[in-house]
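Okay, so here's just one chain, in structure tokens, the form predicted on its own.
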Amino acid sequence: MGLFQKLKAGLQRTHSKLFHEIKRIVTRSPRLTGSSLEELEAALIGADLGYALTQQIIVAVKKAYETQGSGGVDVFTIAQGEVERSLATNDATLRRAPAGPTVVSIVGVNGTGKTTTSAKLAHLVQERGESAVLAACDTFRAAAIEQLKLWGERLQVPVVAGAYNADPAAVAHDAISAAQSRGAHYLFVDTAGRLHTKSNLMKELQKVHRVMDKKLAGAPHEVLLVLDATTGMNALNQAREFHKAVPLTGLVVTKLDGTSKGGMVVAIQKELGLPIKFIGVGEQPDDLQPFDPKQFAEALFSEKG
């Protein structure tokens, strides 16, 4: 299955809900009425596209009806174009340090899929011919270290781990040493899940990052927040708080295949101005893929099967 097919399949629930709602609204009445506009607005907000982008689409649809009349207006094409335009500045490139290993810190609340994302990113860079090391810095969650080690064995990526309840900053320090001695291109640091509302846990994350920077100036070079798409717009609060505590460089949105609220990807990027670097649309190692705005907009709104 090609990348676009995977994306389309992953966004099927969001696409299906949007498609049927919009089709119902536009086929019921060829004229654009106040009530049909309200329904269109509700359908877009229901997919968690966010208020700002929803208004942008509504304005574009109104303008098209005014200039072309009902005969020439394709709401799907207009919405697809507005989403694509909104995401035009998105840069999904994974940063690369000028020398030595590029350290990527993977952060987020519990249960978003950070450990799996860390492993899948290691797999992704390996597929590009680059080498990776994984650091098991979630030293508190039961079986987190074993989970990462299993992924390491499966993907043949070395894993640096400490004992349970070890200081995660010490593990991160050792992992940078290991990545340096191996000449690895990337080090992916799997941090413990933490609620964005717990200031003591956020301080601990800041400490891990400070220790990394002392060991290797500029590290972490990339700080990726992993968000669970099924939480919809609640993810926006998480992103805001994490961004305050540790400046984020990008977002990874997982579990898009399990939600009808896939529009939250666009809403969060639009509000925070943080690039969506990767999206997850399944369980397999290669189901994490670089975010492509054009393909994402097409998968959301295209009428093609």
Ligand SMILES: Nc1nc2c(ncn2[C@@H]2O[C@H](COP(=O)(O)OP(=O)(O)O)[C@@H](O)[C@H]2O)c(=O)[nH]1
The other form holds:
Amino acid sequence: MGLFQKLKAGLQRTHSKLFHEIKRIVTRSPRLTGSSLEELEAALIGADLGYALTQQIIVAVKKAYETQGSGGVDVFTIAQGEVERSLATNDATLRRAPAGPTVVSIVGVNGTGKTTTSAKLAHLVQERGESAVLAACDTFRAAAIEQLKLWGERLQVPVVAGAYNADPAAVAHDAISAAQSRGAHYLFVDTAGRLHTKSNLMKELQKVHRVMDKKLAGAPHEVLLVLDATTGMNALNQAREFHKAVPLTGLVVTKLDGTSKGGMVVAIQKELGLPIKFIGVGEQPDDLQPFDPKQFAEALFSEKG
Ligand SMILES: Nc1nc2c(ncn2[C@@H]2O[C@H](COP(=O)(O)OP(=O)(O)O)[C@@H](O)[C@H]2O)c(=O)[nH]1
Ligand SMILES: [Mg+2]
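Moving on from the form predicted on its own, please list the structure of the form predicted together with this ligand.
The next block holds the full complex; its first chain is the one shown before.
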């Protein structure tokens, strides 16, 4: 399956709901008279596209009817264009350190998909012909270390792990050494899940980052916050709190395949001004994609594919 097909399949629930609702509205009322515009608005809000973007789309639709008349107006194309335009400045490039390994810290609350995302990222750079090392810095749960080791075996990526309950900063330190001596391009650091409201755990994360910077100036070069799309707009609060504790460089939104509210990606990007770097559309290694606004908008609204 090609990248776009995978994306389309992953966004199936969101697409299907949006598509059927909008189709029903415009079929019944092609000129969107009466309460039809309000229904269109509700459909867009229902996909979690957010209030601001929804208004933008409604305004664009109204304008199109005024200037083109009902014959030439395609609500899907207009919505797609507005979503694409509103995300145009999003830069999904994974940073690259000028020298030595690029260290990427993967942070977030429990169960959002940090460990899976770390492994998928290692796979993604391998596919690009670059090498990766994984660091198991979730030392709170023995199962988390095992989980990452299994991924390492499956993907043939070296995993640096400490003992259960070891100091995660020490594991991160050793992992940087290992990545340096292997001449690896990337080090992906899987950290423990922590509630954004627990300040002691946030301090621990700050320490992990401080120790990395001491070992390799500038590290971590990327701090990616993993957000679970099925938690909807709650993800916004998580992002705000994490961003206060450790400066984030980007977001990863996982489990888009499990929600009909995939529009939250757009709303969150708009609200936080942080780039969406990757999206997760399934549990397999190649179910993580660099975020491409054009393809995302197309997968949401287009009938194609
Ligand atoms: N459907 C789906 N499941 C995902 C995705 N990303 C992660 N998961 C699943 O979510 C669960 C929690 O993931 P895990 O990486 O262990 O989360 P962590 O606690 O943040 O490290 C696992 O069962 C993963 O397979 C995704 O994009 N789509
Ligand atoms: Mg984990």
